[in-house]
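Next up: a single chain in structure tokens, the form predicted on its own.
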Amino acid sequence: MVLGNDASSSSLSNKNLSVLVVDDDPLIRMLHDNYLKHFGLKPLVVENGKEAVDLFQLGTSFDLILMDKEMPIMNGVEATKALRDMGATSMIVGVTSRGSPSEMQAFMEAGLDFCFEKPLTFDMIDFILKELNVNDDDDTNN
């Protein structure tokens, strides 16, 4: 199941996107990291939402954040709300092993752009990157 805003498709432009992977599961971190590297990206990987928030407080920003929902220290809902409250305009994509519609909707309401069941697949990441480029193209044209 996927929740998100209206989706449109575009060819992926070759951009140097900054990506943050936030997940406490080492296997999922490795999988998502490898998929992103396949697209020529060099993601930064952290283990919980507090680490993501700390990076933003230090002035680091990302084009894309893959955010797990269930993590120790600071979960994805709390981290997403904190990032949005700090003014983060990154595309934040939630990933969760708990795919019930109500839980995914609650995660979306924290400020996500999309929410997917994990693990993400190669095709899901391709979709996300295309959406990110469509949004960037829209921002450039305004």
Second form
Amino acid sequence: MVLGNDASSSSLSNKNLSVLVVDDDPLIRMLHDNYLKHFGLKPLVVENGKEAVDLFQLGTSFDLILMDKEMPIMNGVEATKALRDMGATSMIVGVTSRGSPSEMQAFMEAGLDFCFEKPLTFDMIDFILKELNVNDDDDTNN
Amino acid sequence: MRRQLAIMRQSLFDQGYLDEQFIELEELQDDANPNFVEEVVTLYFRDSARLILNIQQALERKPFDFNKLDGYMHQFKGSSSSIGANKVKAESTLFREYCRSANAEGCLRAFQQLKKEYATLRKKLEAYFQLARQTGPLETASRPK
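Let's compare: the form predicted on its own is above, so bring in the form predicted in complex with its partner chain.
Full assembly next; the chain just shown is listed first.
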């Protein structure tokens, strides 16, 4: 898939988006944090699915959640299911090292909007942000 | 020295040690984050050393717990992919294939090769960053030719 940059992924249009990064790997957390900052975002970063669920239970909501699959305490599948069961309407994007179609399908079925294989790239984030901004436009027009 | 740095960098791609993901890291480096690539790579080598140790210890216990080994290598492969460590990633993939087919000899061979590639990459990147610190960073992240 070829994905291009355009104004919908510019820093200005993204600055009000709230983003959560959920990953147990400090290297991935650092990378994703920096990728998102490059697009003008200020993500919150947590280490496992339970922390993400706890935040939601405290009333914190996010426009976008980047969710790793394999994590201790609560993995990405469990966390995604829990968030959806609690009524979370965030865009949840799975980012996983496990790239087999069946594994990604299982993750998708937990309630993801999209699932990408690690590592995240500029093109993937650009795509996600375009989808997010399109969804926002649709909500405004309805 | 700048030319030497550029040649060193290019050779890392030409010889297959690094792939395009490394360029993505370079594109994240800016004035606000001037040492980002070196910081990420340093973090990678620090964290992955622990995983290598875990795998080594698991390979000393017989019979092999292939699920556990695969789990460790899955993590290692993910981190390696994220910094563009191409050859290391390839050896990780091979190791995981041997785990899935419960091939103990294959795992041992693949792990030895992986450690070699990992050590080589570490040496080359340390030399690269040392030269980069003396020279100042290359101005643009360029795609490998």
